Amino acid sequence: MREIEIAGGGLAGLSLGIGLRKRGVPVLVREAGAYPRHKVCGEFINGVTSETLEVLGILGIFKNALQHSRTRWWIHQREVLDIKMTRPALGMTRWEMDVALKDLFMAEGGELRTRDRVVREGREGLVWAAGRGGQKESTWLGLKGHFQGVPLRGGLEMHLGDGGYVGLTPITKDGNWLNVCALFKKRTLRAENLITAYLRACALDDLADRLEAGELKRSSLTGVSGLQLGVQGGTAGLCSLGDAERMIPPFTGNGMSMAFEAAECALQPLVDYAQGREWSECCAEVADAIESRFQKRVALALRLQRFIETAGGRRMLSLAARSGLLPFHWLHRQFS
């Protein structure tokens, strides 16, 4: 049986590797970093089904995950939405999740090499799941950090401001620790706490005050720039998954779900390749499955992203939500 080589030991790469190993396929995962690590993400999974996790063989990892069933939205200091989600989101830090996936992959007999960079090239048997490519012209900056002693106002919080938005997610059952993940338009700011500095620049002063009353775990502060939302630039002959293939705007909370869903899309075609199918046919089937599953979802999210970037769009969103005209449940189903 042919070996599959996966560049990138994140959610898409490790979950795919586990699914392949459970089907007897030899797998090598090559990860440029090491474990455990912090990543810029909301640290909750909105959208993934138990069926997808079961197909990949990773459902057990989430048996003790937090269950988030409520979300509240603010525009500046005005609350515009407080609603129960159609399907609970799963809560777990990337620090825990990546390690759990790594350990399960190795327990299934997979080979893992850390601190091992791979040349991006289209070649037979290589799956690229090493994250998004850099976009120097991008105006976006992603920031994430863990805070202690900041009281949540219930459920998953989303705050929209002038030039950015931020989500707050509890990451412990007692609610004493929370994850703060934000997407901002880049500015020239220098501050000891860059997250709260950006919040004030976005006219989210109340939220900045609340975070400053708590304590930031400095080692958790992580940033990423050069973000390009939507479909990423491809390489001929390369089978790409997860953020390396396309990125959905983070306000949806759907990015981690898409990583697992993309692994599910690739699983059977790669098993077929390992058993003798032509590589080009495998890559085409994976690309078609990913396009079919994600094209409409990401296109809708990009339109909404452009809408909430503008002051007029935020005013319309606020009016629709407070009037009961915002089709939140329909929108939530599109991303879950």
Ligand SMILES: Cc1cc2nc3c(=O)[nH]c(=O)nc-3n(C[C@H](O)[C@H](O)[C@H](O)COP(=O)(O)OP(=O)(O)OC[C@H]3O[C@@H](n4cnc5c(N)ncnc54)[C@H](O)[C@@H]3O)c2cc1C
Second form
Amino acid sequence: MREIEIAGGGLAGLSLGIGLRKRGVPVLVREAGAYPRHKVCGEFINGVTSETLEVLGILGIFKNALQHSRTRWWIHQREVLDIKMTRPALGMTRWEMDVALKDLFMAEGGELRTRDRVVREGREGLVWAAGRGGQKESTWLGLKGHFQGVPLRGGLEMHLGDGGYVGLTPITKDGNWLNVCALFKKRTLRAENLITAYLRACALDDLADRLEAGELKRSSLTGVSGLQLGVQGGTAGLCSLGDAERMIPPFTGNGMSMAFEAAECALQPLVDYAQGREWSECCAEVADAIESRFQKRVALALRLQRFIETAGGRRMLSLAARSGLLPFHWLHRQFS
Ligand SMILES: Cc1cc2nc3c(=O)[nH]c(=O)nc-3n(C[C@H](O)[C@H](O)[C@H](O)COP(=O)(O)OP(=O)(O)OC[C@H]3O[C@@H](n4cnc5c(N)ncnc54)[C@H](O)[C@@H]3O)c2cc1C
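How about the form predicted together with the ligand, since we already have the form predicted on its own?
Entire complex below, previous chain first.
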């Protein structure tokens, strides 16, 4: 069988690697960083199905995951939504999840090279799963950190402000630790605690006060800039997956599901390549499967993202939610 080389040992790369190993395909994953590591992520997975996780052979990793079934939204100080989700979101830190995937990939006989940065090029046998970032002109900044001792209000909290939004996710069963993850429009701010400084700049002072009453685990503080939402620029002949292919706005909590689903889309065409099929045919099949699965979902999310970026959009969201006219369950199903 021919070998598949995967650039990027994140969710798309490792889950694909595991799925391929389970089908006997030789796989080399080349990862620029090392494990364990913190990643900018809200750390809840919205929308992924057991079937997708089963096909990839990674369902077992989530057996002890937290289950979040309720979400509450605020616009500045005003609560506008408190709702039960149709399907619970899975909760697990990236510190744990990426290591669990890496260990399973290696246990399945996959070869992993860390601190190995791959050059981006379209070449036969190379799958590009190297994630997001790299757009110098991007105006977005993602920040995340783990906090202890911040009283939670129940469920997944989402707070919308002027120039950004932030999600709070419990990461331990006792609720003593939580993940705080935000997407902000970049500003020039200097502060010891960049997350709370940005919250204040977005007029989310109440939330900043709550977080400052707790304790930030300094080593968990991570940031990412150069983010571009939506379809990413392609390189001719490149077979790309996950955030490297397209990025859904983070408020959906659906990006990790998309990374796994993209790996699922790529699995059979890549098994076919390993068994002798033409590379270009397999890549085209992967691209088609991804396009038909994600095109509508990401387009809708981008429209909603633009909506909540404006004060008028947030006012309408608030009105619709408080008067019971927001089709939350319909929207939630679109991100599944
Ligand atoms: C602010 C924010 C909040 C988010 N919150 C959520 C959430 O709550 N729920 C959710 O589902 N999704 C969320 N996401 C999205 C989610 O994190 C991503 O969709 C998911 O991580 C994509 O997985 P991936 O495998 O494509 O990329 P990644 O997980 O980023 O993995 C890519 C890997 O490639 C490596 N790499 C990069 N360049 C190279 C190279 N040249 N050679 C080799 N390796 C390389 C990187 O080190 C990394 O390990 C959020 C994103 C942001 C920005």
